[in-house]
Amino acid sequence: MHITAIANQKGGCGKTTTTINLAAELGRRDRSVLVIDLDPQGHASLGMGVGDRDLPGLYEVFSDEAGFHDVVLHGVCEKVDLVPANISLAMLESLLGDEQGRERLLLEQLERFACLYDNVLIDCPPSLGLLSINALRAADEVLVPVEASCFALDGVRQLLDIVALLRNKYGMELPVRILPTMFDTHTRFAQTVLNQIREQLPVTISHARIRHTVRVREAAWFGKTLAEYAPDSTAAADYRSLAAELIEASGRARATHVGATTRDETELARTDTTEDNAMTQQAEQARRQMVVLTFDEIDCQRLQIAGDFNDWVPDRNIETRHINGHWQKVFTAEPGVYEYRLLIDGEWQPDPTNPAEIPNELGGVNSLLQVPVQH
């Protein structure tokens, strides 16, 4: 068993459609792949034609409500099931608040299930919270998607600082393997992205080159895989290639997480809840600053805020302020580029004072949000 986490703080750059493919094309090879869709906005369940989002998933397994087993999907495309995801995972860490052993829950799950696969693909939400703290401590590696864009280092070097710190409490030695998404062969921006990439942090670069190509968003929209909707595209040859690569990878030596080879696990269960938190703790408050959005055009009775920074509940650890007609969204937030929407008096739209705009999943527009480094 291989366990792949698809990670990246970035929202925007490919991580639900790569898991998504992938897990169809190591399908199509003959291997057994479980997908966990480990992201409340539930996207790479959608994507694989699971609409249902009352459907139980890893909330219900942690909180007792359901066994792993229960909530597993079986053949939703060939070869490929799946553990779906619904809105309440969003509420995962209020739940679990300081229970011991808590950034162990997935790992302890798939120990125990999940050895009947051949792949674990694992598709994390855009924050580096609990969730992702979780899908870290089970992989045996991790996968980037890097859109080529002025925030790529940015992103990839706050995933890496997780991974040190993995490294530093557990001894986990974690690759990170950065796969270049929705990439363009005719502009020379999209290499330099990956030379300063391959130049400045430690970590692999696929061979694999996902080509920007409209078929994606065309086979999100209906709920299809390419090799389903588009087998001859671009982007499914190259989610091939990758597939390919993906097994030669996990043919080679998996990383050993600690307690393997250096601690037995009475040791483990003494040590693990004081390191856990102090990790989770140190990684949710580094570099986190303050947030103001002030929206001067907007006459609504009831204006809520979503996205990557509050794993996409409305006004999740978000203060508002109204004053003098005008609205003001107050909330912390570590550097980066986030997308999020707006729900004004019960209606969902993208901010319309931010000209920012990119593209959903869904076919529709999130507004973009830069929080810059301070010095």
Ligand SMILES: Nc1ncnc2c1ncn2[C@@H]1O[C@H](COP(=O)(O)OP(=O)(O)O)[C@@H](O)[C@H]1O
Second form
Amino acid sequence: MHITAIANQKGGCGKTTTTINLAAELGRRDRSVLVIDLDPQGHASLGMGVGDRDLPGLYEVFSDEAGFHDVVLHGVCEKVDLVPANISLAMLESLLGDEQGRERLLLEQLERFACLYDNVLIDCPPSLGLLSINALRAADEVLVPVEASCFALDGVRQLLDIVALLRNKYGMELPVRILPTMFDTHTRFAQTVLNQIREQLPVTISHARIRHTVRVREAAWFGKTLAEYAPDSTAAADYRSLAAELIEASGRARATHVGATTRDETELARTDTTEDNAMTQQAEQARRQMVVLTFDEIDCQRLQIAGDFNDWVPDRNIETRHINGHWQKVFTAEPGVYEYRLLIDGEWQPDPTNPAEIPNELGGVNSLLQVPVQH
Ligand SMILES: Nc1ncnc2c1ncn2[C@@H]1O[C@H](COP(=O)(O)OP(=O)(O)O)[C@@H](O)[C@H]1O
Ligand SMILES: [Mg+2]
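Next up, can you give the form predicted together with this ligand of this protein, since the form predicted alone came first?
Now the complete complex, all chains and molecules, led by this one.
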């Protein structure tokens, strides 16, 4: 059993196309596959020929209106089952409010049911909100379709920030595999973007590249997989290579969920304040890094900061500098990923100068800060 989340917060990069065609190819190789449509737009369901928008899906499971078994559609194509999505999934965040453990709802379902399948593929929505976090939390691997563009690198970076956060909070080692999609073999640009990703980010790039062909859109239009509609097309051949590659890799790549199912997760997220072992404290002190945050574009009378690094008490253990009209916050923290917010003239908000964000338990978002390990 291997669970793959197909994620990228950028829309239109090929997540749904990849989910559908990878599922079909795995099925043709005699693997039993479950596709989970986690996008309220329900495109994976549509693309697999399921056009009924009123079918119950995960929203109904999470709100206890249906059991997981009841929402699975069997045999949508050879050896492939589907959990469809409908628009009510978009209301999940408001349904759950700040309920404890809301980011592990899917994991809990899959812990019981994924063993019925060789592969589970989760088609994520185009955002890194609660739904995508649920998918990543449940996954053994994340597959990131990337269309070569000048924003590709930034999108992958944001996803890696979330993966780092999961590592920090839950001890998960989630392997990340980049899948080049809509690949244009006639220009150098796509290859240049891939080289940049390879040089700058700690990810694997799949050997398979999905070439651009009009057959993909045509197949989607008819609600068919490429294997059914255009088995001789370049993209169909590319998805066959990807399926072979993933079958090979799934024996090796596994995320580790260290103790996450048994320990209280909110406890895992915090530093143990009862720890009074002097040696541990010394070691921690030695690992601390100096952090200097400069806020160039914030014009205000008073700027405070609060986050995981100071127990969310505004400006506790923080030195504030105001130089030539620029605010700076200086403090020390251990290497890791931290959530924080700013108090700008008394008003709580995420850091407007930082695009890396994560949904918080209050329905808003927190900013993310990564403190790297210094060698
Ligand atoms: N290899 C490809 N060649 C041509 N068009 C593609 C290819 N892959 C995806 N597309 C098209 O690009 C659009 C976005 O793809 P989709 O899979 O829906 O992306 P996402 O799920 O990331 O939003 C769709 O119209 C799809 O048919
Ligand atoms: Mg999609």
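What you see is a predicted model; the values in this text were computed from it and never measured. Each form is matched to the other, and the largest set of C-alpha atoms that superpose within 1.5 Å is called the rigid core. Numbering follows the first chain given and starts at 1.
Here G42 does not count as shifted, since its C-alpha moves by less than 2 Å between the two forms after the core is aligned. Annotation for L342: C-alpha shift of 2 angstroms or more between the two forms, rigid core superposed. Once both forms are fitted on their rigid core, the CA atom of D70 lies less than 2 Å apart between the two forms.
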